[in-house]
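We begin with a single chain expressed as structure tokens, specifically the form predicted alone.
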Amino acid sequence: MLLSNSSLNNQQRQEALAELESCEFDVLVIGGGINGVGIALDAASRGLKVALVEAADFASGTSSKSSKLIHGGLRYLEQYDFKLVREALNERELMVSTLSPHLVKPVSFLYPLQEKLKERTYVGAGMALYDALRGFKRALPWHKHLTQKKISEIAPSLRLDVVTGGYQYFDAQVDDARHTMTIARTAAKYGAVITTRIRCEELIKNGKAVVGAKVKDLENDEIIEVRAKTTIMAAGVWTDPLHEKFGLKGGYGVRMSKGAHIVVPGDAIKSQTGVILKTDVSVLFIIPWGDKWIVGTTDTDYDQSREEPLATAEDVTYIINQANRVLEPKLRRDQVIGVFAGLRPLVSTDPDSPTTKLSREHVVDSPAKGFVSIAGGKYTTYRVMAEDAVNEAINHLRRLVPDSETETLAIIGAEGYSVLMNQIPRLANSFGVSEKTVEHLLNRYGSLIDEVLAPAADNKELLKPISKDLDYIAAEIVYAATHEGARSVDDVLSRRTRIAFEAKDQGLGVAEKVADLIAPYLAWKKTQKNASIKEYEQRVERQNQILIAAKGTKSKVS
């Protein structure tokens, strides 16, 4: 099979722009979040000619700001949404075992009980159902009950005056932005034309039928007419304004729900497992993230700017208060080193229903011939959503198209990953780095590790950490620009790495170093490099104002 190069870089972008202008596509995808890239991969895997345009960066919206969990959604059992839970659990198993084992990892959670009889019976039944919905062939262990004594051993930070026992169960976690970008690269490998910084301005119509779109290259303001037999819009929270902009009446509306998270150091919470807490309105996760913890999330109606949703001081206070119900010592505001917030695009027909009650099911709609839109759903079920969207688009092509191949199509980096994990000492010796660095790289790039480290053969400086407090090395920063489509300092620090919320200074101390490393590969002049640094600094400053307000707020933290 003749495969395309999966690299996304300056040269690839120029070639992609030329193809957008000169070719007619079977499918044009609008949106580079998890659903958009999933659709591009699904369509390309069926042999369709595919193009994807994204106005900003891959996963620059909701898909980089999730709770980083691949899960069935334990709380959806209370809503009797068994179909969604079963579907999500199946996808979880596929990702952990076959599709993306280098990126999607098992993670354990403890569900603490606060009374011995009724709650134990109720929660235990839910755990049993959660496991049973997956079936007996599974990659993750079954749940188990833990005594108060056992909980004190594995999670010393949990208050024993409150917690009487608990259940331990397993789900999985992922670096959502890296996973999304890697799927985009996989789609490129199978022939999809992938571009970022390309905004859809208007649809091209032949009568009432959509036959393509006019798109704008935001790097040079050039307008390109893209011809396509079908167009699929996967725009998340931008769905309603784009429907309106394109003069289409969608068959559904999208409600925005904000989910905020905080990041605290590893020593702030002593536990060998994650924790899930039921709140009055939803659930709260305490999630291990390397040597740190991510704590969240909120689930509140949002009607402000879609451009850059920010966590508020009230969000931070809520999260800390909920976590402190069971933690001792309690979390403090001054321990928060990072915050981030994303917007869930929830499908709604009832404007008065609270967002916590809205279904996480997805909807595929076709408001015009040659045009399909999709919204709703969960990150975990992106592959199913993509298949459904492409199936609908095929109805507009009016020709036989093969079924989806993505259930068995591993994304790039997955092949040989488990074998390489068994060879960490050999790889460390071969590449001249520590075993810890090899493990770090394998869990980010899988079998592409040699590609990441290739430039270091001629420049050993690339093997050095980008910062003494972080595991990332300079070669990864270069690779972000040469292979992963990064086009700004923000792309690298916020999404190709997660330095933006992992570093105590949000990456400000390494921003210039990052710019110096990627500038040659993006053909930047000095003014462009400085502008990219400044853009990042301003983004951090906006979020830091929230952090300062949160740490100095007078509102009560219990």
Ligand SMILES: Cc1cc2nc3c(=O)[nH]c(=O)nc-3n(C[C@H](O)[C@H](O)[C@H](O)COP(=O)(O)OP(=O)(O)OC[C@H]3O[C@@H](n4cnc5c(N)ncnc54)[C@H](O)[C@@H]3O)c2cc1C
Second form
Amino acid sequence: MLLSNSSLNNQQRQEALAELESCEFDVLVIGGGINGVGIALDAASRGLKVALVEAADFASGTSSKSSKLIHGGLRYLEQYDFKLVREALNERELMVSTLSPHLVKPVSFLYPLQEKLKERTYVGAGMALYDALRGFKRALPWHKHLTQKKISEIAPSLRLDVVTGGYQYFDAQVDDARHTMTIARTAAKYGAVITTRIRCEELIKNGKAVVGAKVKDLENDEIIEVRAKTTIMAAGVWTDPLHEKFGLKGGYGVRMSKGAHIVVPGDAIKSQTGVILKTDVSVLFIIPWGDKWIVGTTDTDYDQSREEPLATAEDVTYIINQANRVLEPKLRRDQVIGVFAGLRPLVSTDPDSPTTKLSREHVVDSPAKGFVSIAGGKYTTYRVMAEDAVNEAINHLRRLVPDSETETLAIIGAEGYSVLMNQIPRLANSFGVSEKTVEHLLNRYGSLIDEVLAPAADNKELLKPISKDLDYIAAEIVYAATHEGARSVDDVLSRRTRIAFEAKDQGLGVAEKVADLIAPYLAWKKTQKNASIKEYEQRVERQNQILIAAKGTKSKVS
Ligand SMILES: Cc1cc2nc3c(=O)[nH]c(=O)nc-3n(C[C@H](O)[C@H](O)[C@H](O)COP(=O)(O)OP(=O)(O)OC[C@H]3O[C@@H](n4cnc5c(N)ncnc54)[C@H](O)[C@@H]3O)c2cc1C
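Mind sharing the form predicted in complex with the ligand? What's above is the form predicted alone.
Every component of the complex follows; first up is the chain already shown.
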């Protein structure tokens, strides 16, 4: 075995399954969202023997459907949640500067003011507090006040009859699904046994103590008994049903709140900065996403399928209406390229409170010996959540374990990233691709770029974009299967790339090409390849059906 093999692929999966069956682990993690993979990395890097089982794909739950902001959460200041804001700002700083600078990037937001004096004083104080909570050692610039004239220059799409001035401040953004998968790979590099399409079915108990779990390989329905001294569940919105299934009484409940986003083309909004708007229930973000905009989100109570939350016609109407309070020209429904919706796992004790007031902070619980569960929090604070969960698990191990290392542990691809960004022309020349492609690759793989492009040395076809409207090249699709654990067309189109919401046809036009590129590495027969394409087409169809009303109905927005 290599000392540092972070590759997740068909062969690695076979070896991982054999290890699940034959080893006893210190920590078994249930769930491969950001919190589960964060826990696997924290525990493995302390020298513990770790396994992680994910029922579907990395980040296939909430962690691929967030607003993709690494932020302190300006609005939590209004709830006086200073501890959460300070902690999150510290994490933001760590990610941008040390842990994952190739994936987590600064982004600026404009907070438009609609009154002259009172609002300016109130929001200005909030901005100053937001900056102050971060402290003086910072990678991101301080906020500044902008006049109406300045706003007309940098954000011409904002309505000057409504917007009287504004504040510009900085946060950070990330491709959440890519970041989660990259952390899973980093955990694998440090020895964690990582598997997807493996669902935890029940716990193995010795008296009242949990000593492992029975898991099912969803690719062949085989049951594997995994022995583990501690089991940590990071199952997000699946927490309550799993507690119940496992016969455990959790000390908290998880309520689901749905948040939807729409994606519109870059030219639909003329602005050099993102925008944040206060709404009656929450906030609305207009977030730059490559040459597009992501606009959202909603916040509605939810009790339907955890596996497939869908954006509805009403969600789209709400988002467009809110954005159009300040935009001119107005957004139109026919401009919407894509949508996505996710479920916030909100820890709750009072089932009657409206979800927006519930805390975004996390809870660690231990309802049985050898078992820890964690939920809540924000994507941004995954690292501290992971550290807390592993600290709790260590209490059950009853042995000396080193402190967490993750505050300084850069994830794979981070090392050397900033140097490579200074050498784009040299890299373009040596790889035989455009400078734009090198930049695109560095911002997705960092210093792993040569690994991505290695197969292209013998096959120049892999250097070509997979379609003329997309920046992704064929080598990236192959790499998704050879190194990033992709096991289906959906994994590639929805999470290794974001074609599912970036392409006007949701990627239906490239689904077959993607399947052809990954099929040899997944040892697929023709029937398996066709089934994977079909599964993706049906997924797109289900979302589109729900939206037909939105696209077909005449816009109510005047
Ligand atoms: C609309 C929206 C916007 C958001 N925006 C932001 C933001 O901008 N910034 C921010 O910091 N936070 C944001 N968040 C919050 C953040 O996304 C979540 O807190 C975070 O992703 C939760 O991660 P998780 O790992 O706990 O859950 P998940 O990502 O849902 O992971 C749980 C995993 O457990 C797996 N699982 C379930 N059952 C089993 C089983 N039996 N066996 C094995 N695996 C199982 C699931 O398949 C799933 O992959 C947002 C959330 C939403 C919904």
